[in-house]
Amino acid sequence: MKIFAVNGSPNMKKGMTHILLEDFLEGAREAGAEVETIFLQKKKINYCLGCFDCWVKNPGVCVHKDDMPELMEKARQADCIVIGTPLYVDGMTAQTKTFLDRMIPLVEPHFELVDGHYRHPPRSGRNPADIVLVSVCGFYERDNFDGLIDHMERMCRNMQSRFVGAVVRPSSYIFTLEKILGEQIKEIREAARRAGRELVEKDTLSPKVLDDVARDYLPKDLMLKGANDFWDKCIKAGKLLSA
């Protein structure tokens, strides 16, 4: 399998969807996945401007001049691609967003009826890759990525992808307690590559790695005191603090 991952997360390395994306991929190499990475905040990627130039004038081919182009030949190629993004405004970032719109080359101008809806067709005649979701939130209840999943659920049916599913982590910030909380981090991390391990051999993500994925390790009302007192000495300092 052909993995191309993209991080959306302005952090890059020092955020929690880096920790959780890559114990996603590293499962999938220890499966015999060829992954490549790339952060999207290094990229240069212009937004769209909706100027259907890639589908009249030059079919296939934007009229931005940017890193684009070589990040959706990494697209086309890959078997499956997966977005890792940390929740934004209870959806993904802009630079994710800015990423999937420019996506629209890869498509036809034309409509074919796919199950009742009018779907646009890829240009290349292949099948799109499959798409999984990696994110995290620094919000304690799972429900807040509904929203961010049933985008993403919608947008693989519009190009006709399969949507494999969301490896997911609320109250991400568990990642930072590694001294207080080091066998709860493990299992988490671990569930994060078994995840990965199961998309190569298997084709899927079980229900019962996603829910080990996300699990609950401390009580709501201790997560809330934790989050506000870091979030009181960040305010004391001016500075964003290492938790």
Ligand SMILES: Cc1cc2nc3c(=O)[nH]c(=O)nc-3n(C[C@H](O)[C@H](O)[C@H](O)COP(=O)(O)O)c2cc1C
Second form
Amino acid sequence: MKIFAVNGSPNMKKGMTHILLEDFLEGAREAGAEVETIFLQKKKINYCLGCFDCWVKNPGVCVHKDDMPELMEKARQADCIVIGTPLYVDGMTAQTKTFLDRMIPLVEPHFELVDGHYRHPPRSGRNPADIVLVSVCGFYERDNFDGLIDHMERMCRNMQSRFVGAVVRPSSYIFTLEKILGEQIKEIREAARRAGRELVEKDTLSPKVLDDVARDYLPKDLMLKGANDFWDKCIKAGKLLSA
Ligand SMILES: Cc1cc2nc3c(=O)[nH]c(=O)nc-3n(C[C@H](O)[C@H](O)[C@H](O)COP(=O)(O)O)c2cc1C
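Structure of the form predicted together with the ligand, please, following the form predicted on its own?
Below: every chain and molecule of the assembly, starting with the one above.
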């Protein structure tokens, strides 16, 4: 399986997205996948101008001269695209959305009816890659991801891709609490690796493995207190401290 993974966190290697995404991809590699990862923040990706030149003037080719043609080619050749993004304002980061907007040359302008819904046909004869979402968020509840997952599912229907599933981790800063939650962090990270292996070996992500990645470890009120104490310390120091 050929996997093309994008990390849309502006914090890149310092972010919690990176931890979860890399564990997931490590599992996929262990199971034999060929994986390539890029940081969207490092790429030059201009906003879509909505001109539709890529549909009518130069079919499949965008007016912008930036890094997107190279990324689109990687997406076109992949069996699976893994979209890593933190939750920002209940959705994906701007980096991730800009990247996805710019994928529009990969489909044709025409409409076709699929399962009673209008869709765009993929431009290349090849089936579009499957999509996996990997995401983290600061809040405690898993339902914070509902809007983003719904968005991903709808995007996949429109692009006629298969949405394999969402590997999500709420309370993302648990990854920084190594000293007090070392064992629990190990369990979460091992579950993320297991999810990556499952993707490659079974072509699916089981509810069990996704639950294991997202599982609560600390009571909600304790997490709330810990988070607020942390923010108080940061405000006092006038900078973002490490936990
Ligand atoms: C602009 C912004 C918006 C955010 N919005 C949400 C949100 O809606 N819900 C949430 O639970 N966390 C939210 N967060 C917290 C991030 O999801 C969390 O800090 C995450 O770990 C960031 O990913 P990173 O560590 O890879 O940078 C937001 C953070 C930022 C900077």
